[in-house]
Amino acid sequence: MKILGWLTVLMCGALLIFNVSEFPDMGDANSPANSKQNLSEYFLKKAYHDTKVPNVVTAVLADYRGYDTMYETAVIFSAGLACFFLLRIFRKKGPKSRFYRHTPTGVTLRIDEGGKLPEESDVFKRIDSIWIPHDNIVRITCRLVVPFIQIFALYVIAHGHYSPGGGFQGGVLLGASIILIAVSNNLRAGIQRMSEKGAALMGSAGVLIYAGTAALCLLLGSQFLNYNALAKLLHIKPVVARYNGILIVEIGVALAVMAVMVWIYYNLSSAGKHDEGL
């Protein structure tokens, strides 16, 4: 199987390298992306008129090529599922030894297999064996920084229409804030903020919000992902409905990206055991 895998990778790589020669030259004025006979000029001139979204990139991603972005969101969720099915281990088998820190003195204790484990309290705190060094400055600084990261992430999602940003960028920031907690404290601290089940449900909800918005357009008698149809439901002008539709799907993208990032980190950092992380 390993040989077959290598052959598949090499063949795909060879095909990609071979087809690179068919790409237009960098900056070619006659390339499909720059040619006046293609859609680029239309997007640049008509995006605001069609969507009331000043950020042309967001308008293109969430409206003009909304199908592609929806499938990208589904691919991200599929990556999380793949890591779950390939790595997740449900056997209740703990490590041969556990590490605890005696909080009053800062002394690190290693309890070997068969030894009596102290109850986690204000006196004894379990720590990950891979991340034994403990620094209050790092831990407290990260705790103070995380809320600001999350506020900025919400700003990036909400203002992706007007400035660089959107659902993918905001979702990455939200996911990074949870991962920062897990890295600066321990994996269990991150899981307390967002459980494995919570991450799976939020990732599913993000994809469902995107696809559900598209399906709602169908139910309202319009085309799939034609946000103009939402005007009937929201009692607003069609162009404003397109604006709000873009915002709704961006929120779905952000939820999916955040949850899948955290979900993948939990499984990769703990080798699927969710017992001790990086």
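Positions refer to the first chain, counted from 1. If you superpose the two forms and keep the largest set of C-alpha atoms that fall within 1.5 Å, you have the rigid core. None of the values given here were measured: they were computed from a predicted structure. First, how it differs from the form predicted together with its partner chain.
- Residue displacement note: Ile17 has its CA displaced by at least 2 Å between these two forms (rigid core superposed).
- Once both forms are fitted on their core, a CA shift of 2 Å or more is seen for Thr108 between these two forms.
- A displacement of 2 angstroms or greater separates the C-alpha positions of Leu7 between these two forms, with the rigid core held in common.
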Second form
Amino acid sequence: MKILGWLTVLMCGALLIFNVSEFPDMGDANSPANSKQNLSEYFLKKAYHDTKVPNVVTAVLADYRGYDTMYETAVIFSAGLACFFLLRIFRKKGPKSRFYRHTPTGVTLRIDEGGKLPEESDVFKRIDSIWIPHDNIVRITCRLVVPFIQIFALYVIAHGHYSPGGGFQGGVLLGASIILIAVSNNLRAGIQRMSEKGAALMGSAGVLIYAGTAALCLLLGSQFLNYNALAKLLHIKPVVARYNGILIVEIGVALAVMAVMVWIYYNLSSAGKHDEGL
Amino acid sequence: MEREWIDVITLAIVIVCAIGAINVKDLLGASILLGAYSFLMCILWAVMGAVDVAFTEATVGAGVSTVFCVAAVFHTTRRTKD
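Having seen the form predicted on its own, could you now give me the structure of the form predicted together with its partner chain?
Below, the chain from earlier opens the complete complex, with every other chain and molecule after it.
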């Protein structure tokens, strides 16, 4: 079986390498991607004129190929949904006991099911069943870094028109900041910042913003995803409407990606129980 | 000429990382090697001038997906239960 596996892998690899020789050379002026009759020439020359967006990549991603990005966002959202449906466990198994730590004395309390739970405060802290004392250096460093990550993420989203970046990257950075809180403290600290319900709602809202903007263009009497139509609604020039349409869409993408990243992390790290995690 | 050398060296380390990720016994090590693989790919994209792709690779490939892999590895055991 192992030999068969190796044979398959080697054959597929050989086939791929063999096909590489058919590729045009790097920087070949006559290759389809670089030829004069092709789309890339048009994009490079007309992107700024059409959308007033200096970063051609963003113009292509969110405007010329808006459909592609819309379904990409939908794919990410369905990935989050798939993780939720496969992993999430709502039924509690076995005897349920919680552990609390009395901070001043360092005593750990186990409270079995039906027992009176102490109020969550600075005195009584709920802890995981496998508890390791928090490392203050790790915890405080992560807490200090998080606001900077979030501000940078917002910059990446808002500045995607001019520099590399955009909705996807900014959204992942925002999600990573919340995951960092969950990793450096515990899963409950992350869930306090963004609940599961919040993540699900924000994920759907992001996809809705994208698809809604596209549908709005359709309702205003233009093609699906043709942001020119927004000019009538916002009383601005069509070119500026395109520019703003791209921004709205990027914000939708960022919302969806952030929420889905956090949601997948919650389900993966706690095996769907959302109780104790990494 | 110099740029080609960067390409060749990075590609060589990428291949070493990929083979290492397959062969290493420890799953945690394999996921970290995949993270290193993603980061080197990010460098390659940046050298080729595709900065947007490099940015995505750095955030998604090297950042979040490594965390997901580690989170999944933490729920495995040394030996199978069945």
